[in-house]
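In structure tokens, the next block holds one chain alone, the form predicted alone.
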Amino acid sequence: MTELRIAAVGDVHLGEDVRGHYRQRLEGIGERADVLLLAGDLTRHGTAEEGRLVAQEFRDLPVPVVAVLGNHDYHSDAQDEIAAELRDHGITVLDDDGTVLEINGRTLGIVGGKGFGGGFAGKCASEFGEREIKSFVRHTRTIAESWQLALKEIEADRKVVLSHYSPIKETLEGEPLEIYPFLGSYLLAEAVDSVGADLILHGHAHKGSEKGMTPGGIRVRNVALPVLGRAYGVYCLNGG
């Protein structure tokens, strides 16, 4: 059976100053991918001005686009209208829920949202003491919870969990261990560990390294743009 070629790319962090590049970028992208899925952190400082080029940037591509927004897209308080910007330029914007896409006869299921942090087994915060930091915890437990129900009920070929924070601490090497609960959480990695998936894409960790596996044998890229240092990896998963 064909292959599906799932094109990625997070943290592109685009402003005024770069209005058309990244579009430049794209040119050809029907050619190498079935679909480009866009792991947050679209915007520098979350503005719905932001939102507006890209929604501009990304609109009208030969391929689907679906989005994850990041920490960055929400500084502003204007992530609804950033999604729905998107959304009327016919992008897609998964809000811890998933959608189902026809390729070449066969079904992707893409699952996920923004994500969240608390750090990794072992070494993470945990629903105890002050208020805010069982607020901090259980934001993430919720959002996990949210993402094992959608793979639970999605059906399609092959599933695909989109992310802005990271499931495992492996692709965040690179980084200072200080932050690393402020970029994910393994409380994601065993959502989806428990139902299943065929690969996991975040972005967040700009000094991460770019290949990893959640401990239920799972594919996590990191795919945030400084790690690539191109406008997109492409990640093939069989069609059998």
Contents of the next structure:
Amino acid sequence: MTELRIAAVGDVHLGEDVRGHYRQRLEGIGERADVLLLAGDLTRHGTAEEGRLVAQEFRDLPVPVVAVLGNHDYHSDAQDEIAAELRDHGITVLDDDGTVLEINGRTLGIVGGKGFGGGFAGKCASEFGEREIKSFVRHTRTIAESWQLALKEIEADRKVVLSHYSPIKETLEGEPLEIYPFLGSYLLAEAVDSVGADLILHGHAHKGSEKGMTPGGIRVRNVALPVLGRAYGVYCLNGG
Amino acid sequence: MMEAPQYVAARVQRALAEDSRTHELGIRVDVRGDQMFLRGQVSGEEHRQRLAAVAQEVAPNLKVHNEIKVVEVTRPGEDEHLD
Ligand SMILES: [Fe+2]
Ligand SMILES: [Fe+2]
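Could you drop in the structure for the form predicted together with its partner chain? We only have the form predicted alone so far.
Entire complex below, previous chain first.
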């Protein structure tokens, strides 16, 4: 049996004042994990300069690094520059698509992107009324459809979904109920449940909880740094 | 007339999210009398202080209690085996 060891963290929100700190904590990651996944909100203000800082922090690690961006990384409209900076330093950035890694003779498929909000079944926004509301919900729906397609197309022994926004409510526990619609959408979980995956990782909800499950029974982990309280979580999947 | 404390707290919270020096969404702001309490977690000490500074600018007459915690990034913990 081969284990696939997946290290993951989100919401590192790096800034100039903590340059180099995070990297110190990544020492020895090669012995602990086979891959490092970053669940968005890598920066504070979403500037290209911060993107460079993030790239420096996560470059040349002994394990492959796969990232998605978060809402903070979009704030300055520099998301494309940030993604390009990361890619230039060998980091894979998913944008509603997927990638396959080979680990000890097994394949790990990773699908995902930023995700978006809208709320959870029974208590969510719908594509109705003003243009602004419709485009809000449509944004999430389009993302969910891309993930579904990417999951269908990808061939791998194990599949992980990497998101910034949450697909379920359970991992938001600790956040005020009133802001749940801005923290995630059940459309993301529904899309993943329809195809199947082995694990979903997300961030964004700094005050949420680590562990939850989709209605279809897929394990969900909120890996936002303040939730984990440790440099990264390591989740081991049986590679078959 | 004195402004209701809820509006002051909401304005501070918005400023912390929207001010380009902070852009911090996860800070809880409570106003009680002439005291303002900031709570939450951030990744660095400088950032923590900037939050208090921006909050103070928005409500210069309140005494700011900066109870925001800096999250120390500790070693990775236990692995979790998902079977
Ligand atoms: Fe965040
Ligand atoms: Fe976020």
